[in-house]
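We begin with a single chain expressed as structure tokens, specifically the form predicted on its own.
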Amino acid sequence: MTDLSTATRVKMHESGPEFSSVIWGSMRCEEQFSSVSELADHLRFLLDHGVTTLDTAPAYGIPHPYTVEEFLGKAIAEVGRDKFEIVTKLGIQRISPHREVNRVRHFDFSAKEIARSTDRSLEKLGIDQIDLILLHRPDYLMIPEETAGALDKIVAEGKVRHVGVSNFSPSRIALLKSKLKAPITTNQVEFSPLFLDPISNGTFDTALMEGHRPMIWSPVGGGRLLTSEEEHVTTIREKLAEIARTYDLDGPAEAAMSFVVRHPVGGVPIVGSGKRERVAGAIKAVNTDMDIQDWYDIITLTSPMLNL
């Protein structure tokens, strides 16, 4: 019988990594915690519970973007770093004062970026390997044959162990594929009872057929399903509060959750609460298994043309 208070192991593609069903992001860390202390203890709590996997990106950060990995790896060595599976990204370029170069927001997977940016990773987690680095969200100018050599590279000079990308469409994913040795062994998406695109746009056939699990960030529809008062969110929270009675769930974000890894592709949810409670609630939420009935009493409040 399944433990529904530990989050499962599972495997993004059969070459590796190997990840909790739960992955705990860390985007709000800084407002979530006063000290390095803090969410020291609260990575123990994650442990505690089987959620050993960790996301992160350098352009995260409060109040200026860049912040972050630094605040998070030193919480990781009071823990230890051999406890965790850590995720991080590369190629958003964000306006801050830790970056006074860049004047615009925009994107860059050139080869020179890519290694610059996994040895600031590597330095300010104070690691000396990242498991899974994701292209963070679509570079219009990528050169394939480029992002794809430096990719690689960073791999055989054993700096990253994984790689994978992050909002790609299935072309995008296929172009660079096409280029790179590695295979890529997830591609982190968004995807709620609010947004459901991937299911229709080929995002999640693409991850059936090519063998990734994706991860999934906002499957709560980024706090949305809980606190805005539209018409058409607040009646599928309603229906999200009574299937969660239907399973003895905390809520409807909880319900929301395991609406989300219903989906044969087998997505893992990033939360990013700093409440335990919350962590605890989807962990119990990924562990239920969602009657195929109650999974679409969700998904045609949002996508009407499914009723006809």
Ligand SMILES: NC(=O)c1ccc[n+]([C@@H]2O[C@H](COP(=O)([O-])OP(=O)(O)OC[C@H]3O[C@@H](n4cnc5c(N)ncnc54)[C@H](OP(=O)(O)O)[C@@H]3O)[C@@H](O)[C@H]2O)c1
Given for the second form:
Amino acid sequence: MTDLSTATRVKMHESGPEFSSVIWGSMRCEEQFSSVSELADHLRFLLDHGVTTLDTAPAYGIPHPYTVEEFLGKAIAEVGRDKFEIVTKLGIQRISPHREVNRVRHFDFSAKEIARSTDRSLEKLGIDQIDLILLHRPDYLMIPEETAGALDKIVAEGKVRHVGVSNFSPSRIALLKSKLKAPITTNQVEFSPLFLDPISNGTFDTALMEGHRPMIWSPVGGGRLLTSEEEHVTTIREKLAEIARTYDLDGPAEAAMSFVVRHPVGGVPIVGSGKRERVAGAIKAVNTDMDIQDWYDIITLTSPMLNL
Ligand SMILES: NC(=O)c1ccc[n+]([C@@H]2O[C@H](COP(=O)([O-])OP(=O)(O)OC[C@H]3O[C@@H](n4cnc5c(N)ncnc54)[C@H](OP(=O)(O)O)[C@@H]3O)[C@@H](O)[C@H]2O)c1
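Write the structure block of the form predicted together with this ligand for the protein whose form predicted on its own appears above.
Every component of the complex follows; first up is the chain already shown.
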């Protein structure tokens, strides 16, 4: 019988990496935890439930971008680096006192920035190797040969084990792939009952054809699914609450998790909650099979545009 309280293991691509079936996202961790030891306790809780994969990015930080990696790195050091798979990203240039050179928000996939950002992430996280690094958001000025060459170089140097992308369209994936030696092992994208684009814009079709599992960000819409008073969100929330009851799940957030993983692309949700009971609820939901008709019940309600 399936143990509903523990995440399972999933391979993101035939070449790896292997991750937990629920990933924990650190984007909000400075708001959620007031000290390194509090965050370390949360990481221990995650490990107890099989959640070994952590998602972060240099650009995360509140109130100022570029501080989360260091905070997370200190907590990882308390618990033990070898217990986790660490995913970070590169390319977003935000306005911050920690990046005074940035005048406007922009994206940079130049070889120089890829090398510099990788080295900074290794240092801030306090680790020798990054398990997976992602191009965070498309840089429309990307020179494919240069970006691909720089990614292959950080793999060859042993600084990262695997590479991937985030928020990439199918054509952008094809373009990068045509120049890259290393496999693209994931595309990290937004997907939830409030944001259905990947099922109809080719993102999930491409993932299935290419053989990579997407990582799913904001599976409960960053909390909007639970807190928004907009009429269409309230309607979706009520439907999710009803479906949650039939599966003995905690509530609408958990029904949304089950919805997200029901798609055959095998997406792996990145749970952003800092609350233990919500992470535990998400694990149970990911281990619960949603009936085809419940899935379409949600789709029909959320997206009349799909012409069902
Ligand atoms: N690649 C990208 O471009 C990109 C973009 C955004 C995010 N990400 C990654 O994805 C991760 C997850 O994103 P996310 O944080 O937006 O995910 P999420 O899981 O959709 O949202 C988490 C937020 O929702 C709140 N929440 C969860 N369950 C709730 C409930 N039942 N009732 C009320 N509030 C609830 C949480 O508050 P509590 O903490 O109080 O539970 C938290 O503030 C991030 O940490 C980051 O690693 C990637």
